[in-house]
Structures are given as structure tokens and as C-alpha cells.
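Just one chain follows, in the form predicted on its own, and it is written as C-alpha cells.
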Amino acid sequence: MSKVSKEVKVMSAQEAVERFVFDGAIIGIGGQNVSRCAVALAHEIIKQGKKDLTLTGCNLSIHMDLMVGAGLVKKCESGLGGQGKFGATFQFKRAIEEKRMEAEDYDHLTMVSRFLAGEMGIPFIPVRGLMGSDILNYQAASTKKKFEIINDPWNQGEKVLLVPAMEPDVTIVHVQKADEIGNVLIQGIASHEPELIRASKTTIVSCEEIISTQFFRSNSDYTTVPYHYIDAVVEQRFGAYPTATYGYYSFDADHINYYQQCSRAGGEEYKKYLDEYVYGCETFDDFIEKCGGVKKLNHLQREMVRLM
């Protein structure tokens, strides 16, 4: 957990990644499927070439696939790698098949429980969700112990599974609103992010807009995560693009489908995507402009209004 401080934490994505993301880090990832993925922060991690990363979360989506495709990831511990109706994360899939990356599978509830254990400062936590699953067979073959099955001390004959706590070195999350000292408001589904953030040693939040601290003081029930868990606030409009942010814009199906085409093809076609849309963009705003700019974003905003 971050040191409690009411100092201003607003900085650029470049500065935040330089300060808090390091080679070999365990990085927690917020977002689910095609919703509120921290794409802008993932782009910056790629451009800075942070390597030997372990990524962890529930459903690791396009932001994970980008970092895997850039060759920065050595391991993923998660409930899933996928993009919902848009299909598999193909760079993730290929890296596992070619044994360039280790993948440790859990279900979503078990991952949230591991973050909860990290948040509470306990070394492990009991769960039941994996009992009877093939995931245990896979993990039992691993060289590193991932679980322990014990007798439930209060229910004779019952078994319970213990899994280790997860405490990421740094977590990246995109949210709707934050203030300059780090209070965060997540609108819509928060999924695993409150537990993930509170379990992490440091957290970088990108947001659609920075609002006043007075808003949180006047509406304390709107604080999803308080300031003392947050280390950096990056104001980046459309920072989850091409995924959606509830209340702001829908996902860009055209660009996600194009990304999936490149990701599935791999090789030179995928390298061309990274060169054009990540390395070739000095800022994330440049990336958005290259993908259609204001006209495209206005359309996605109208789509969000229609869906709401």
C-alpha cells in the first residue's frame, strides 16, 4: 500500500511508467473483455521497453496481448486471456504454444480471493472454486507449488483449497474520474479492481477526467478507492480506447477486429501494427488520431449514449 499522502499525484503516462514500472515487475491489470482496459498505460510500457514482466488479473485482454506481442512478458497469472465476443488473445495464445511465456490458470473468483488476501496482508486464503477442476492437475505438474489441499478444521471430511496471496508490484487501471491526490471513482462494474488496487504496492490510474477533491469530500460514498492507495494519476481522455469506458464511449469494433487480424497473423503483420500504432505514435492522442480522431470518437460516444 502506498504511503498516505495528500500530495498532488498528477503526472504524464511517461513519467508514471518511468517511476513505478521496472523490469521484472509483477503488474496487476484492471479492465475486463473490452471494457476499461488500461490501453494508454500499456502503450507507454511497451514504448519504454519494460521487460521480463509478470501480468496478473482476472480477464487479461488487449492490453495484455499488446505487451505479450511486444515480447515483454515472461508469465501471466489470471482467470482468462480473451476479448469476449472478439475471440482469443492470439499473441498470448501463440506465446504459450511456443513456450515463450508461462501461463498459470485460475478462475476469476480465485484471482479476486488472492488479491483479497494480498489486501489483508495474509499469506494465503481458502477457496473452493477450483476443487474438482482440471486446473489443479495442471498446476500439480508445475515446478512451483500453487496450492495446498487441507482438511477443513471445522467440517470433518470436507476439503478446502489454499492459494497464495497476490501482491502486484504495480497495478495499471483506467477509470472514469479521479482527483489530483488520487481518490478514484469507478462507474459501472468495478469487477476485481478495488481488491487488486488495495493489494498492490503501487498503482497508476489513468482517467477520463480529473475532478475536484471537494467532490469526493461532499460525496464520500462515490469514492471507489481512496487516495492513499494511488501513486500516480494520469489524465488521458479515451485512455481505454479501443475498448469502452462506461458513461463515456463504446468500444471500437472496427479497430479491435483489425487488431485481431494482425494479432492472429503474427510475424511481420503484427510487427507492422506495433510499429504503426504504438511505436509510431509519440503520444496516445496521436494513436487516437490515427484511428479516426474526433469523428470516430464522436460516433463511439453516441453509441454509449444509445446503449445506456
The other form holds:
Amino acid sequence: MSKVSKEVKVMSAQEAVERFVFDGAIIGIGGQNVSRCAVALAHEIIKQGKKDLTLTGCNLSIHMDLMVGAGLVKKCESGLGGQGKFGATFQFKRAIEEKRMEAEDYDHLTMVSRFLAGEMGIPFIPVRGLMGSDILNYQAASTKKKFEIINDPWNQGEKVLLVPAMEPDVTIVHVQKADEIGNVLIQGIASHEPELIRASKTTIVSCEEIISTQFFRSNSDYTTVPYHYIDAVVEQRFGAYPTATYGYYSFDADHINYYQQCSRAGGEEYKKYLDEYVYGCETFDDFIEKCGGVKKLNHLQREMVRLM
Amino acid sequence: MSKVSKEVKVMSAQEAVERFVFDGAIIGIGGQNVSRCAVALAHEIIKQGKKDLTLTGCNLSIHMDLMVGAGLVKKCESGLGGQGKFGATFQFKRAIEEKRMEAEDYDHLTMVSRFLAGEMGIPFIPVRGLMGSDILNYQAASTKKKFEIINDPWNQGEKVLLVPAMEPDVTIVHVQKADEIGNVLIQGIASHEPELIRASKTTIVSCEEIISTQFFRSNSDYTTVPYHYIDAVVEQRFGAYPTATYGYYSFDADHINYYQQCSRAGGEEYKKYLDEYVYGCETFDDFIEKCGGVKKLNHLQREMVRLM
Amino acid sequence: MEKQYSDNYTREELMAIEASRFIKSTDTVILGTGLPMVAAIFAQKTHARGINFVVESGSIDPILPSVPFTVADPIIGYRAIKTGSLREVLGCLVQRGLVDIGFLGGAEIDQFGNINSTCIGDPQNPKVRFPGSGGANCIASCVPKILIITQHEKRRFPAKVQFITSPGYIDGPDGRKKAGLKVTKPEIIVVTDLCVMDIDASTGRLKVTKLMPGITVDQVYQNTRFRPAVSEHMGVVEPPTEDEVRILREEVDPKRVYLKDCPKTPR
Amino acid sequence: MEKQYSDNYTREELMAIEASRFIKSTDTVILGTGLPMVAAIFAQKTHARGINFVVESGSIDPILPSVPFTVADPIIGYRAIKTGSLREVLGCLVQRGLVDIGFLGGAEIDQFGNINSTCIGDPQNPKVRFPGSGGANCIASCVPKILIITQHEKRRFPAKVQFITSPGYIDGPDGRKKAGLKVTKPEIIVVTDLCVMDIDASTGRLKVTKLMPGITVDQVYQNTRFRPAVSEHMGVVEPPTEDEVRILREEVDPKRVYLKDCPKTPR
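Mind sharing the form predicted together with another copy of the chain? What's above is the form predicted on its own.
Below is the entire complex, every chain and molecule, led by the chain shown above.
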């Protein structure tokens, strides 16, 4: 069996999640803060109720918080959980404080280094950070071995911290453009995603637009990740909403604030949010419609154009 | 003192080599086989007689052979010395056989991993190769510690090979485009150069064209390496001749074959080549002129256009 | 020409301006959001035009017309030299040792300059959970000059943080060396609404070097759970000029994203 | 339909075609120059259209209209899906375990499938120096199926290579495991102008499985310094069809970059 496929991989979010996400999976998540979070794919995972998930990435944001809030996540292993100026990821915060979920803390450099080790097929990698911090003094009960410190073979008397490669079972990312066999073009800031995608055993990519393979063959310097690493391509306009997709639309501060209000309140109010905006929407397009539809989207697109 | 400069760095090859290349330096070299070898910069190093050099890279090709042939190199530390179908790098081959030069052999993956460790600021990195090969059983007399094998802390019973970061003192590369503060755009295959440049303490880049900084600011997804890593920008059309620069001109098989004939013969015939084509050319433009000038270049440009 | 000091500025504004004074025109600065962004963009628009910013999410030397909303705000890549990746910024610049200044913040800062942005209470069993490190730990570990801007409240300045997310001097002058960090003696400068402190490398502890206008050492003591040393040559933070306040309000943060307390720019 | 076998082909051509038969349409193949390139492009133009090539210098899935001159020939990136870097190919594909087939060659191949492309004589003091490993060692270490095309000459097939540049089974069936390689039992297939051999995983040694048309086992023995085992079910290499020879000559290597011995295509 070859590991790499050049077949057409276009499918619905529903089919992609059914095929590649499983209970107990380690899920790599792309996006950062208010940019390019894989919200459409997170909604689908929630609707299908995939459970006992471990989420991993650098800046876990609203898509993480949604899955945690839906009770599907047993552990987060990341650099950070939060939404910057929009405040905490309250479901994440509360799940930890109430001991319903484990948190394995690293920092962003360490996480991207772990994905780098994963994509390079090496078992671990040194990092210069973490030493002297309490990040090394605590680890989640389910973590076997968080790090190792060895003597540097090349510099006598110096200690070096090693961290293990991270190879998620399945990664979900939202990008600007992909073709039907899975070539991916990320525009603007790429965050930890090139390493994350290549480190993952399988990857589902949702995209604003499916473009031709010929585009990649004519602009081969620009391809972010070739099809070798991609298992499913889901075409979903506004798939990162309410977060932004550079070049397409800005984030929707109103909806994020509303989400934060519900998430902070928790309980019934949060449940109502999920019922209304996730479970209550047959498709992600229905969700967008409910959040303001064309009018809202036109506004967010105009905001993005102004930035460019 | 800040380490990064945003000043204008445009200077002549002569000035760049005078300022940044020194006797005994470890020199990183870009290019591979018949593509984008930094020949103009190598010529300048030879004219200035910088000596006791260590050359490092992946596929060391004609630019390496020239510096070895000029008697400036005490060691090559690389994946390979050769010119593919054009045959051996005969000066390299003979210098090793006659024990006038050390060779420290790794393979390409290991070398690029060593540059990766260098650019990441970590002291070493694991690789999956080399184990079981004689590459680990022999090392050059001047090499202190070629590798280390440790037990994998995460996989009991497995051994892991570590190799040390490589941070050249100065790297020479030829690229398609750069701006005056040192932003670099490599088009087509990038080989080991992104890692090599970022791993180096200083870098001299020669380019086909100096373009505006505004180009980079308007196409910021495409920048190969930002100015932070570059110390000198040398504008030299055809600076990789007789090797190719993708998008600009193909390699000149005739001149490479002629070089190979001289290099294989060695002795007086090789000396005559250097006298005629390196020492005897005040500028690299003079060298190009001597090799066929405009007519030859037009031909090589047409050959490239046909490929695109 | 005599400087025209303003008498119309907020504490927040002076904190940002004072922090900006530690930035030179040749510095490479890694930015987070909040007042640090205000300080850094202010520096770029005034005395440090050559400065270059990098942002953890992958933006290298953008031209920020005014303060972005978050480090992942799409505007963070505006006219950048390169919109790259987190690895390129935190790995190939910060960890590689090419960044001169890093801004940090957190819930707690202790006498050794250690920062907590992880949790309050037993870390195995936290009472209050914060976001976590993000890029902060690696910046604290690898960058030789750290700037911190924070409100000076007692609960923010304990003798010992409950969780070291980002190491300062850990437990004394050799704390970082013992821990194995390569940058053993970074400058750490804390700018608060009461004073400016920096680490005395010989003790590994914060020391008050300047007071904010009108503030006394006693006020600092009263709002700090440890007793910082005070400089023999105690200074006073220079107030901003009218021009500086104007630039801050009209050019740096015209929408009052971070400067909440100051009046809106009349339009 | 009966196959129209050609009786007009060279040994080189049959070696390339026989090697191509080990490639499936779904394979990811890492290519070097020479006959391997002929074999792989031939496979792509005939029975393995879905194949994708990668090349160490950074080209991922190019469309090669005909054989390139070297792995760094500018044409190597022609209509590639991505023109990337050496790290992406040798690190993120080969070392990551995503490449199915690698082609290798060298000055010597021994009974364990070890390859020497470094030197003859004491490695500290070599009599003849070759180019070195290039990408070969990492391919031999990490790829589960290795194809080697080579002339069958006595000096090329010693019992033990003078320098293991690229490991085969090293010294026996568990050689790779003992050495710490992750791929412990790769397929290694050697196609020569006399025969086809592959590694018997139970002995870690090459075994003759097929003879080239008209060749005897004795001829193989006479041209090999070790005595390879022979398969109980010895086969004969299937000759090429007329169509195959035409494709090879007219489409794959029309300029006779590698197929030196066969007649030029009449134009």
C-alpha cells in the first residue's frame, strides 16, 4: 500500500469527519487566535459527537473552546488556550478548573519544534526554552514522558532539553485555496501549520476555494504543502467564520463577543449557544446565514479589502 | 550592538569578500550540481587568495572545485563532491587522493539537518540515516566529534543518531533576486539554501537583479529569506555561469566540459585555466565576455525560456 | 529648543512611552498585543524609526499603520517583508538569538522577574487557569532584553510567583545558568504605573530605578509583596511632551484599542 | 492480443524496462539521474501513470517531458506541484517514510546489498575517491524498496564493499536492526545486464531470481566475486515489446542522454 495518494479527495465535511476523525484521536488544529480557525470542521466534529479527543496546536482558540464546551475533549496539549483581546477560552478554563479535562502545557516554540520533529520523521528535538520554568515541573497524569534533559555531547557542561515529536492522528485546518487532490496554498501568516500538516498521520483541509491543479503546476514556488500530506479537501466558503481568513474576510467581533458572553456564562446559556448555532444548523452555510448571512459577509469582506 | 541590520548592503564582490571572508573561515556554499552555483563569488575568493578554507554544503560542485584547485581549501564537509553527468570534481578528487585536503563525509539529509539545527539555534539534531554505514566509522583528523548515538528516551531499546549543528562563518549563494537591504527571492528549487543562509554567521548573496523592497512588501508570501540574515548584496548578472540560474539562463555544457577537461588533466593545463579564466579576468563580466559574451548568453537565455 | 511637556496624559500612556524609551532604532523587537504594541509602534514613529518588528504568528517586519487587535489580526502581516511561519519567528529568529527585545506580560511577576501566565493555586489542581505560555517562555528564555509593562498591584507582585511560566532570574543571580539557559543575564525592565524596576544582575532581583511623577518609594512598597531594592540614584520618569501624546493618540492607537483611559480623539 | 516482442533492443534498454516493472502506479519514487530516470519516466509513460516523482534538490511531482540531464537540471522543476527544498524532500518525505521506492547506484555493490560510492582503498587514505553519498545514504536508510540498475562487472560485485556508503543488509539478515535502522527489511532489487537479484530477507543476501535472455547462471557467477544463491523458480526477464522500445527511444530519452548504445531516433 502506498502512503501517498494523488486521487481526487474532495468530499463534504460530514464525510471527511466520518472517515478520518475517531473517538480518542489526537487532533491537530490549525489557525491562531482570530485567524483561520477551522471552525466549520470543528462544528462537524461536534455534530458527530466524536469523543475523548486530545487537541494539540499552538494557540488553541474558539474552535478548541467549542469542542471542549461540547464535552468531547479529554486533554489539550498546546502552547496556549485563549483568544487574546477577546479574553479567555472560558470552556477550556472552566474544564481545567473543574478537573474535567487535562492540560499539558508547553510553549509555542516547543510545540512547533515537536511538529517539526514529526514532519522530519525524527523521534525528538532539542529546544532552548522551558528550562528553569515550572512547565517542566508539572505534567498531565496521562502524559508518559514530557521531556528529557541530557548533557550536550558537543558542549561540555551544558544541558540540553529534548522534547518528543508530535504526530497528530488527524489535523484540521482551514486555508485559502486547495485543489481537488489536496495541494494547499496558505496566504499570509502560516503560523505552525506547514509543520503541523506534514507531521500528521492524516489531514482534513477546508478551503475558501478549490482551484485547479494547473495553478499549482504553474506557480510551484508558492505551494505551501503538496498533496502528499492531505487526505480530504472540503470546500467551505467562510469556513473559518467567525474568525478571519486573510484575503477573504475579517473576523466578526460581534459574534465572537456573543460567543464569549455565552461561554463565560456557561451552563444553560452555553448549551443554548451550541443548540442554536451548532446542533441547530444542518450545514455550516446555515450557521453563516443565521449569523447575518450575505449582509454580514459583505461587511467582513469589505473590512478585509481595506486591510490589503 | 544589534545583530540585524536594515541598512543598504549593496557592494561589489570584491568589497564583500574583503569584508566577510577570512583565512581559515568555514564557508557555506549554495547551488547544486549545474544550478545556481555561486561562481562569481568563488572567483573573487580565489582572486583574493583567502586560504585554509573549510567548504560546507550539500552538493559541492564547480565552485568548490575551483577553490580547491586554487589551493585554498583545507577541508570539505559535505554530502557529495561531484558534477553528475559532467563527471567528478577532479580537483576535489585529486586533492583527497593526494592527501592535500581533508574530506568529512556526511550525506545530504544530514547536512541539511545540521543547517536546520543551526538556523533553529539548537546544538544538534537527530537523523535517521548514517547508522550502519562506514560514514560513521571514519572521520577527518581535524573533526572533533562527528556524531553521537544515544538511547531514544521515548522508545525503549532504540538508538538515535545525533549530529551537530553547522553554522558556517560566511555563506556564499547566488540567487535570482534580492533587494538592497538583503531580502532574497529564490525561484525554482531551493535546495539546502534557506537553512544554510539562516544558519550562517554572515552571508554574501549575489543576484541576477536587485529589485525594490516594495516588491517584497507587496509579495510577502514569496520572500525566501528576509534581510535579517544577509550581510552583503552583490549584483552580478550571470553570476552562476557556467551553471544555470532558473528563469534566467541554462548551464553552458561547452564551458563545463572544457573546465572538466582542464581539471581532469590537472597540472599546467589546470593552471592555465585559472590564469586565463579567473586570475586573468579583472571582473566577472570580463570572464563572461571571454566565454562567449552576448552571443553565448543569448543562447543560454533562449534555452532557459524553452524550459519554462 | 525646550521640550513642551504635556500635563494631559494618563498613567497608561506614560507607561507605554517610558517603555518605548528602552528601544533603539537598530533593534529587532518581538511583539505581543496590548500596551507593548503601543510602546513599540510609538517608538517606531518617534525615536526608533529603523526598528523592525516580528510577531510570533509569522509576520516579519510589517508596517503597522496603527495597533493591531491581536497577534493574529490579519493586519499583522500588513506590508511585511515576509509573512512566514511561527517556526521562522520563534525558531529561526528568537531561539537563533537574533531578536534584541521581547515584550512580556502576565498575571504575576516576582522579585526575580519570573512571570506567571499559567495558573493560580496548585498547578495540578488550579484554582484559576490563565491562557498559558504562548510564545512567552521562549522569548523569556532566549532574548537578552525583556520589557514588561503592567499595573502595579499587590497581587501582581508576589515574592514568588505560583507558577514560573517564563523564567526571570528564577531564584537568584545564577538561577538561569543553573537551569541551563544560554542567556544567563538578560536585562529585565518592568514599567508600572508607579515605577520602573530592573534586575540587578548581582542579586538577580528587581530594583527600583525610577519613580513615576508624584509617586513615592513608600507607595511602591505598599503595592508590592516583596521589598525591592532601590537605586542610590533614583530618577523620575520623564513626562511625555505634547507632541508625544498627540502621536500616541492620533497615530498609534486612534481607535483606543489599548489606551482605554484616555479621551477619544475628537474627529 | 499477443505481445509483439522486439528483437531490436540493447541491454541497457532492457535493464531500464525491467527495473520499471517494479514500479506501481501509486508509488512515490525518489529519482537520481542516469538509467533510473529512464526507468521511472518509462514507467510513468506506460503502466504506472499515477506515479509521482520527487527529486532530492526539491522538486516534487514534476512533469518530465523527457529525461533531465542531472538532478539539478533546471528542467527538473518543470510543472512541478512544488519546487521546494532539499529538506522537504529528504526530510519531510524520505525520512518521514512517505517515499515508496528509491533508485540507487554506486561503484560497488556487495552480497548484502551494501553500496559504495565513496572510495576505493583505505578510507583514511583512499586510492580512488568517488563523489560520496549525496542523498543515497538517507534513501537506503529510510525507503522500503530500493532499485539498483548497474552493469554486471566483477569489480562492481565484491563480497564486501570497501566502504559502506549506503547500507543494504550490512552483514546479514539482522544487520540493519542491529545498526539501529528503522526500516529493517527493505526490498532491494538489483537489475544488471546479466540478471535480476533481490535480497532474501532470511539470509540478508542477494539471490538471483531472473536471468537476462540468453544468459546462464555460470555467466553470472563468473562476473560476481561472491556466489549468489539462485532461486528455485528461476525466471527469464521478459523482453520489451516493439511499442516499449519505441516509447523508450522516442519519448523517454530521444536525445540519448542515457541510452548511449542504442541507435539515434531517425528524424
